[in-house]
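Read the single chain below, which is given as structure tokens and is the form predicted alone.
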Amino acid sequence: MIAETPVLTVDALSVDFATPDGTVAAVREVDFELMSGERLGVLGESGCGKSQLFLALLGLLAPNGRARGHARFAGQDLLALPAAALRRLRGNRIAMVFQDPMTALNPYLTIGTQLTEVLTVHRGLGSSAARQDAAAMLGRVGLPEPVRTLERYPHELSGGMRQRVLIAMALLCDPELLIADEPTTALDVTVQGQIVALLRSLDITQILITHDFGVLAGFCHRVLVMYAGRIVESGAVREIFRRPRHPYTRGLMRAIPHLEQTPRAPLATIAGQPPDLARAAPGCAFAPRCELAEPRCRVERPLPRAIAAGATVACHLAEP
């Protein structure tokens, strides 16, 4: 059940990276609220800033990254917390399932060593109790032979099993917020369905970062659509699917393959290339690729505006 109390409030959050070619603005002035019990989807193509937005919240940016703005969680501004305080909160009250389990898991350590470390660091459990809880959590996320799995190394598990291990690791401390970054990438359709069903079964506030409309449709209550580091559209999932307002969202939906298509029919694409975030142009970042763009779109950046109940869009041409 979704409560009216926000768990997370993000205000004007921006993320910049210093590079030899100049400053890259990966995330630009993002605002949103996440309610208790809500499953929020963040949608966009690769490079739009989805992952960097949430890595910034957890203090996990690369050394050349810098975050600005505010992100309030449980009365604390995550971006202003000292590193030690953020470490106590990260993995304990906020947990993240990373995109690639093969790189997120340490290949030199057994699954049991990596899971029990979470409980000894955050909960102060002894090795025996931590091992018992870790095995129980592996069973909860549907892994067969959980005790035996504790002795295995990541390379001995399938991709779906490794993803379940990451989910188990994230849930060990009973977090208040779970962030899942592309949790179904590179998995076959059957395993994707199992992972999504597992996440749906959790009674916890969640954020799903994805570029997959199918996963998003069956999981989320609300969605944020990102392009070039900004939120260009937001709203209830049903409304986004029924009537997308932003040209970028409509382009993404047209690009979804359909079973009714003839075998030789060309797939729909969005013309052009994503913008260079190190050389931001005035106006709408999507204008060079937009079929509907007007002269105004190239010189004046559209601000997000309410266009329906609970829905916003950043487009000069969108109608209520």
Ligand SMILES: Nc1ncnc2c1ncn2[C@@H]1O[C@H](COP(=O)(O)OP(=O)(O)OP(=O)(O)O)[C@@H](O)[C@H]1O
The other form holds:
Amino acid sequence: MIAETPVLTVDALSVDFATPDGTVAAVREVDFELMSGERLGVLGESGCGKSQLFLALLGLLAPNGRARGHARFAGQDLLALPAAALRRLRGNRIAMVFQDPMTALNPYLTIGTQLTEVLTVHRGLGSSAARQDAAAMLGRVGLPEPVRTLERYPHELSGGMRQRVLIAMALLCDPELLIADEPTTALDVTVQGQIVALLRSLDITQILITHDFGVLAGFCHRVLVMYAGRIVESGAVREIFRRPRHPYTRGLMRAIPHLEQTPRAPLATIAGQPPDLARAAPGCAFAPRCELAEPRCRVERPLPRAIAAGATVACHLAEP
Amino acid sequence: MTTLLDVRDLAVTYTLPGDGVWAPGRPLRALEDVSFQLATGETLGVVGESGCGKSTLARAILGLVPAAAGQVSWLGQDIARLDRRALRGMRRDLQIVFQDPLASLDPRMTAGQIIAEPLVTHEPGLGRAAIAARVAQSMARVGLDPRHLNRYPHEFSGGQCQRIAIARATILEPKLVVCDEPVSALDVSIQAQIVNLLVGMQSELGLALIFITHNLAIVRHVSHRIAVLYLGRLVEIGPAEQVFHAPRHPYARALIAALPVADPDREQARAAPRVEGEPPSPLTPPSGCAFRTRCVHAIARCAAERPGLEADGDHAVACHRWRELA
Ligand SMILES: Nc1ncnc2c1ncn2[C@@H]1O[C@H](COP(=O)(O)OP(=O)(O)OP(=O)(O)O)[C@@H](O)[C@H]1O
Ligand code: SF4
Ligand code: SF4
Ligand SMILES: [Mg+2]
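Got the form predicted alone; could you also share the form predicted in complex with the named molecule?
Entire complex below, previous chain first.
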């Protein structure tokens, strides 16, 4: 059930990285709201800022990164919280699942040790109660033989099983918000579907970061499309797929091979490549690749505007 | 059309280190009983999940790993028995493009040097000017600006690096290019550019392609025929449209059914996946049919007896029950 109460309100969030080549503007003035119970998809190509946006919310940026703006969650501004308070929130009220489950697990500790640690540290449970809860959670995320799995090490599990373990770990403290960054990208197609089905079955507010349209289509209620650090379009998932309004979103939709397409006929492409985020240019970041670009697109930046109920587009030419 | 490549009952075995220093190595059967043919100008798509032997197949075709059984023939000759001259000819006519564009290019060589390398090796008499002209032609053909020939790989984007790799692979106008996940590391908007380039080069140069990928939508788009691998075995092979729209092997069906499509109405109504679990380890493959541990149609015979590839016209499948399930 989607409630009308926002769980997270992000306001003018920007992320910069200081590099020898100058400042990399990874995320630019991002605004969005996430409602309780909503599943939000974040779509965009490699390097468009999807991951940094959410790492910034969790205080997990690399040392050369800096975030500005506001992010209200549970009555607090995440970007203003001291590190210790943010750490308590992470893993407790906000949990995150990453692309590569192997790097997120400690290779030297059993699954049981890693799961029960979460419970004893965050929830103050005793060790046998913690083991019971941990095994129950492994069962809930669909791992066969949960009790035996507690005794195993990460390398003894397959990729799909490890991802289930991470999801179990994320759910142990009953978080209000789960952020999953490309959780199925490293998995096989037949296993991908299982993990998406599992995530979809959870009754919790979720953000899914992906570049896979198919996964997105099956998972979320609403979609944000990012390009060069900015949200260029947002709206209900069905609307975005039925009628993408931003030229970039339209280009992406056309570029994926559809099953009805004539084999070997040329696919539609988006010419050129994404801009270098260390070289800020005025105007619309998509202009060099946009078929519709007009002179003003190169000088005047299009701001996101509400174009239909719940939908925004950042393009001078977008129509309702 | 002539048969370029004839793969017969091919098996490839790797030896993994044993559990202790003195323990015997453990054999891993990466490929077993793989047979197919490839004609000039044809595209064969090879699909399957990670670890199913796709890249091993590419390496065996190039003669980079030895066959433990069976053979690979190039223009009618077993590649394990080619004399030096024939081997040179094969190396010239058989090129490869890898998944990770940046990692597969030598970072200390310029784009021009990388692209010229096969020319320098195989046409040693060529003068500087002739090489430069061929490199420029090859760069233009793949959509690279010939003025960038003195740049190094790190100065190009991923998509451009893949164009460099394709320019190198095609400069000798080979007969076959094996593409191992050529677009998997690229962004959606760049993927389409590279797919178009490969398909275009194929008709321009009359190339045959072996297109290895886990991306089913792309494989359907580029292939004349599709081969499906599971745990090192060929479970189905046939014309692309038939394999895609009327797959016969239960694994091929599950794989194609699992492909998410960009359609929220369909995807949000999607029932839980029909195939459970994950591929078993190739170190301990199941007896009989390798898919039986995940197959909803498995019967006792599937554990006892390995299904062989059974041809029905140009569509072949390895499943005891494919006829009754059809
Ligand atoms: N520590 C860092 N120093 C400098 N630049 C960085 C750093 N971390 C990220 N960036 C840059 O910030 C931009 C956004 O990166 P981000 O990781 O958010 O991309 P993404 O959309 O998640 O991409 P992908 O799909 O590849 O995961 C990129 O240009 C990236 O190179
Ligand atoms: S603002 Fe102009 S350049 Fe940007 S997407 Fe719209 S039409 Fe294209
Ligand atoms: S041989 Fe048996 S187990 Fe294998 S795919 Fe066919 S029915 Fe399933
Ligand atoms: Mg990312």
